[in-house]
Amino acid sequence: MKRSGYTNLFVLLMAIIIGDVNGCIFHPHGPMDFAGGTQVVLADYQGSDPTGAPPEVAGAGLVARGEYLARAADCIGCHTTPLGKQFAGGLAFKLPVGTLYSTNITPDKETGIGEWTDNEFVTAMHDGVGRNGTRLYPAFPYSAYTLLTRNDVLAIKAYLFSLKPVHAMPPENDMSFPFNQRYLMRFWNALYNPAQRYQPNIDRAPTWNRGAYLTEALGHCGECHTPRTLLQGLDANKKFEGAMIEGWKAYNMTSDQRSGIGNWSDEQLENYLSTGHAEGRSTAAGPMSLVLNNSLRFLTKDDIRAMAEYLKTVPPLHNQADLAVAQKRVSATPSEARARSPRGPSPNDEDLGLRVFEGACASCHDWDGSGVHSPYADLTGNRTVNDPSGVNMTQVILQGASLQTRQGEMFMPAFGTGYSNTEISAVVNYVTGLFGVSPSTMTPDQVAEQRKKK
């Protein structure tokens, strides 16, 4: 090992030690500690069992229960590549320190998990340790799955083993030193893995406890919506405050009234969690739309209601730089919209944004932003257009959006190849200024950067 390698390793270990002290003193031990009250082991809980599959599924066989739980855990989302075979792995996670690839979790005996025993599977889910003691990277959210009961983990395993084996070996990870040293994950676990099963709160309602289990253990919502520390653990002091994921902003899910979900009605939040759309609030796109398509839309109404009840109790956090959502409507004629259009960086930029909106957007979203063919196209009050950073607005224009609903697929086509960076930045600033609280200041160079994050 070169001297620089030893230096880097020493720096990393010192950071871990410092972080360990900080974590032990300042950070809550468990993700539900914010709620106060008394937590007890599941065996001592007198209420209805908040774990497992819901009553509609609980009477079915082990595989059916495992399928529901695997849906709730969104296993398919990380272990399937676009256009690839389900659960065969190979999805790339591009990190600042290298690239990880998800594993094959079909029951193939050579490239998948077909030879894994029950104990090996449980150890991976709870402790982040694979076969033969191999340490797993926390891109696999075992620090959330550790809360799952052993019965639920084995039900998921039974479902995965019922699938058709797929012989597919994912690419090798490409991690820089010292992050390619898997043994260091032992120290990471000491900081960020609670390493305990879910403990119900006896001072909270059974529905709240069910929502906590779905949100924290199965849904692992914090993996996207909570900022990370230097060591890539979830920052417990910023729980659900919002974070960046794959070039998209995962929005604030705390009970904050301005930038979170504090002033959403129960119906709006439940609609969003089950359909990806809440009237006057938001429509899911990007990674969140994949969560809806692969996971949340399959949950029962009672489970969705439980998640909403739990989320409404997360303490409010507000960032002054974050969005402030407000209902804002504009006149419904092109001429009046032109008169009221925002003042962008220059008159030319403003006119360009108007022309792009007229040519590519107005036919679906209408000049008042209300949406022509579907409420999913309603821009008024939408989080995306009220976000002054313009990040998600840029991404949805570049990549498009797709949601699977009971009425069929709701989609917006991608415009990334049809418009230049200058045109896209102009229309982003135009739309956020016309329908949002304040216009964004997206530049062509920033659009170019966003293209790289696809």
The other form holds:
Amino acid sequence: MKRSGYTNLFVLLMAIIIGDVNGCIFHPHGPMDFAGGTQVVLADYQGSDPTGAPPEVAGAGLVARGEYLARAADCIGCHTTPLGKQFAGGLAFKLPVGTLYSTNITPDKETGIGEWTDNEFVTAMHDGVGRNGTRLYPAFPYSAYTLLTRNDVLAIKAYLFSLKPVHAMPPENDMSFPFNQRYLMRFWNALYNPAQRYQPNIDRAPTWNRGAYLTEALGHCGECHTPRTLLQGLDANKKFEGAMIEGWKAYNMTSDQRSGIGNWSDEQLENYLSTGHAEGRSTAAGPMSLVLNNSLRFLTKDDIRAMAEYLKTVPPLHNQADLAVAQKRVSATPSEARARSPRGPSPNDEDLGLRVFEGACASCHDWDGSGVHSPYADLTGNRTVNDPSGVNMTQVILQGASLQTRQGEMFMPAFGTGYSNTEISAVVNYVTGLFGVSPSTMTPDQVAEQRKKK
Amino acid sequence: MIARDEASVWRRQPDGEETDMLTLNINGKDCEVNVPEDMPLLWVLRDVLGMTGTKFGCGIAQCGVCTVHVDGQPIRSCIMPVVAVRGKKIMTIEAVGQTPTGANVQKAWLDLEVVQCGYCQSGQIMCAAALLAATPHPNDADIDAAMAGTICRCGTYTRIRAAIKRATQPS
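Moving on from the form predicted on its own, please list the structure of the form predicted in complex with its partner chain.
Expanding to the full complex; the earlier chain stays at the top.
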């Protein structure tokens, strides 16, 4: 998605105009406004405190509480490169308007945040303004972290300052004009940063409020699961409707029964959030598997339950292209599976897809899709095999997947280098046809495009 | 960083150093092993129990040479956490010849001299024995479906197919 310089300029002018008008008339949409009821400032809330670390770590000291909160906020996910030192930054964010690199948030005095005062750190987290007034880019989700209490922000800071300093300067940002003008973020903030602390809803249960704090303030789930507007803010009218991220589909996680998680049982949703796998529903891969590995698997049971309770109340939004997920187990024997081989878009697909499947997939997933070695390989009811676009299916085959679990690492190898685009599109269409409701129509050219997205 | 006992209240990170006493039923006999729960079955077989008939190939369930049977189903032992096969009947290449199907397969392998370098052959024989136990008279498609995931870099595939067919005939 490339935009010309003129388009950029137009978008910028619009931003300034809307931003100015907005500053006078509108107020950014709060992420929990959908729930109705009355929101009150935290000090006036009578229920149990929805903020802070859970009781299990509440007595463990400031640093331990900060570690829990930093994990819940998944700081490490963006501030660490795949082979780099933890929290040392340098991860590239390729946007339509340029490339940003995450910063070093270890306590190194020269290249990290070692010299930052408490107030400077809080201002960055709440207002998106760095030291010396530098406007930060909203790739850093301060419009979510703005909801955090000052105490929680300072606990996170205490944890970060307990880490070993790493001397590492991330690459310079490479943003095109006018987006390299950081002061423009003022206008973006007027539109999209609520710039206020979390306000509990007195008409909802304390557990719901805890779930809201975990989901919106710490977890910043909407950053991937909510589509963006032209100005790259989260589209409040499409909350959790699903969006594309690094070539993967971040699925719809509204309470919609067909497109979202409306039909998931509480147990399925909690299992998915804590382990990355929900029997009969889904196994996390791609960016979501990193969220599991870095963040969600460390949360307490009660916190996971609270998030699930909250997510189930998000109003349903339907994606037209989605089909009802097939929950049936397919035939168990290879001959029967062969007999019901789906027809792909090209006559060649059927045979090629079958051949790739029997050589590379069947030994782990089995002919009935039930998974031979691990329930994580169960394809029954899986959103990815039921998604007619075949996008995540293609990505997981190209890149593989890895989840850290209590039973050790659950992984699928990457097949991208061993198989051609033709083979991969054929097996994607074969597998979606065999285990899903309808075969996808992935083409070799689309697989080639998917390879470029990372 | 926080002290370990504080963290363990809520941490769920698997601790790779802890070991457990597990009872495994291998080739009809119970044996006790003291290993981490997430150790792959293949490591237990080869490194702990010294049963080296099952080979290590790729380590990611892609080549099939480490195949053993768990309750009669062929599985790749290189990625199967040992805790997942506790209480199940494990059979390896060392004992498959004691079953009628396994004996037929081994004889057919010798009759047709299937083996070239031999490294993958314990996996091939285990896959073929599982196939014939479930499908006594497989057609070519059945053989492809069952055997395609087990790789032979010497290219003995045509002899493997012929030997599977030979093993279905009464001797």
